[in-house]
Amino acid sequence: MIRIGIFGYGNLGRGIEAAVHKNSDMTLAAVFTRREPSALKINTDGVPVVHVSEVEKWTDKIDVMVLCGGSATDLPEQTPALAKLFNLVDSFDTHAKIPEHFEKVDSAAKENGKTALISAGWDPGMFSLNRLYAACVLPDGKDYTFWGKGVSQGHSDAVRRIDGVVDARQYTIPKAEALEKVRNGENPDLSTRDKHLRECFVVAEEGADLKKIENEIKTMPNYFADYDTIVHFITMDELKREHSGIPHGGFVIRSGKTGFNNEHSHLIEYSLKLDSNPEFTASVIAAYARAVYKLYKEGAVGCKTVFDIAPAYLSGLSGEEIRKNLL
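Supply, in the form predicted on its own, the structure of the chain whose sequence was given, as a single chain.
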């Protein structure tokens, strides 16, 4: 049994707990929280809830730690620090900062003989793999990625970190005209702003400067600055009533040509429609936690991404079973 630790128990942490329950070769060893442990109710009986300050006492009781913090401020600090103590997986999703994050985690993991995997999920993650596969198959072509319509956990978390914000949901919405052009094989040149709209629903503190909050959202680098962004200020009751779900999804499309004279056109499309963004992300992470466990047992230390993991490492089936039933 692979002993899994959960570091942080929000939406993603609860999703990891459910994913562990679905995988017969995994067991939940402990949940680590910044809150008062006695006040946190989890869904698995008999599993200890521990304050994060006690995490170093668990190095010999956990095979893979899953980090469930946000990419804006949590993971840049937590992942390198915990890679010194545990094999781990995170879901760092600030695309522009992945190379920098990788270097820090790789150094920490190698120095301490640990195996770490960053940026697991569906994008980055499953979408990343499909971009790579499609580009290898159709080298003469163009990539397009569309997200949504759905709630982005990372972007919602980034908005919630702004002073004066009580809670928020951010929806990423593909622009229909851009998606249509791609599917028609027009191979358009699309800017970031051309492809998506971002829409935020924000609950602000009483008396907060709403114009300041709106400006801080719209100018936030790596999250909103490059997009057309709409900000709505609503009540907490409205947020709970109208925006309590966390759906998401999207499309990875590659349009390409083959033949000596480019006489044939091809379109590869991979799509996801997710009822629960965090639960699906957690399901992907659980599979990569299994891969990290296998790699560590083989002596492969340092930081990895989804590109480094052979598909068989994700599965709980044997090589023989995979070849017989899936190949």
Contents of the next structure:
Protein chains: 2
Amino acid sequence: MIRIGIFGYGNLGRGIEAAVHKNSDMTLAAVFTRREPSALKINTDGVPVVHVSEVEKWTDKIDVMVLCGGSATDLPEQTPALAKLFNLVDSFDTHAKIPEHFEKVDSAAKENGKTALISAGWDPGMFSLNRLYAACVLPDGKDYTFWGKGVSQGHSDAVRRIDGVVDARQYTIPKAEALEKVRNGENPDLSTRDKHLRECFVVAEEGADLKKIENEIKTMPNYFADYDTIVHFITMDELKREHSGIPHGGFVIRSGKTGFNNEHSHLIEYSLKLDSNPEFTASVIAAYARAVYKLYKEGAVGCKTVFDIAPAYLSGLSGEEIRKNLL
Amino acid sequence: MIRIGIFGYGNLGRGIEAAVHKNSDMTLAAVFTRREPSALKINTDGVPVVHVSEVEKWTDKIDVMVLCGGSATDLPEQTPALAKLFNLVDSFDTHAKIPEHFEKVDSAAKENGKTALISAGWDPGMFSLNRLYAACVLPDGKDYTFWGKGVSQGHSDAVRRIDGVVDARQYTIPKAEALEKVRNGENPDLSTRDKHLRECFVVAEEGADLKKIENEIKTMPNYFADYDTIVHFITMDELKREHSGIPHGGFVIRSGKTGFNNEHSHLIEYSLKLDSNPEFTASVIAAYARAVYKLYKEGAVGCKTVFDIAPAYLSGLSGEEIRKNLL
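How about the form predicted in complex with another copy of the chain, since we already have the form predicted on its own?
First the chain shown before, then all remaining chains and molecules of the complex.
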């Protein structure tokens, strides 16, 4: 059994806990929290909840630690620090800072003989894999990533910070016309506005200036100004009833040409439709935790990404079994 | 430059030749043929065409040999024999015989310090990868593979063997209702007939008994009897004009559940839409030829499949570059 530790018990941590139950070769060893452990109720009976300050005592009781903190401030500190003590997986998703994060984690893991994998999930993660595979298979081509329809936590938070807003949910929606052009192999040049639409469901304070809120959303730099944005004002009841889920998904599409005269076109499309973004992310991480465990046993220390992991390492089955049943 | 050899110059061999031109780190070293070499005109100037009986003289001039023969009789002999002399890739696609083929090639390659990769292409190949990734990420789920719309060479040949048939083309078509049920996450049990339709375009001899031909097609065991089959009789002109391409494609879809109470559903879909089946297969093989070359240089000898290859090996870019640009 692969003994999994969960470091941070938010949506992703709960998703990891559920994923461990779906993988018969894994067991949950402990959950680590910054909160007062006795105040935290988890879903699995008999599993210790431990304060993060005690984590060093667990080095011989955990095979792979899964870091469930955020990419903005938690993981840049936690992953390099914990890579000195544990094999681990994180879901670091600040694309621009991945090279720097990789170097720090790689040094820490190598110096201490540990195996780490960063940026697991679906983007970065499964989408990255599909971008790489498709680019290698169709070198003369162009790829497109679309996200949604799904809830963007960052954009929802940005709307919530506006004066007069009580709560909000933002959906990122790929534009059907853009998707169609890409699927037709037209290789269009698409602006930010061409690719995605943003739809906001906003609960405003009583008496708030709705026109002003709507304008503040639509003109917000980086988050909304470059997009077509639709704003709906709804009641808190409606928000809770209709918008409490965390669905997401998207598309990675590459179109490319083959032949001596580029006479043949091909389309590779990978898509995800997810009821729960954190639970699916957790499911990907669980599979990569298995890979990290196997690689560590083989002595492959240092920092890895999904690009460095042969697919067979994700599976609990033997090479013979997967060749027989899945090839 | 990776020096590629092509062993067998049919549709797939020509596809490899075109794919080498799309990959700037590859060069075509020679084409090997069972025909009289002087009678064979290839698309690349200045590349030797060599009789297969001379292949042993080329061991130090080729980095990776690509075997382009058929799975029925060519590859079971050729791949183990050539794995003693060359690093190689084949596209062996008789699913039931893959384990046996693997063992033979593995022994030959290991004994002679070579690296071989079998069953590259899109199914087996990219579809197999997607079945494996999806199964590992959603262990509580079910997957479906649909093929088409595309030309099945084997089924076209079967129709051509019927008395009174001059030429024929058979399309395998996934049934839209079945695809929809799978995409809805219904996890249906689908029979052979439920999943695919077969459509035949047949050129008959003048005066042939069309009713008899149609009946022979529709009742042919293994090939058509278990399917709904549509038969059209057309002229040779129409066949040449409308049905001369070799398009194909298909879908690998897995739906699965996550959550402590299976409360969330997810759908992973990978699809291909290919103008030219052999050229796309060749493009996949070219990427895996690069991987074989890199693995050989690292000393990883023996037989591999797509499951054993970390995605980064397919790319001509460095680890830093792919982490920066594709993760």
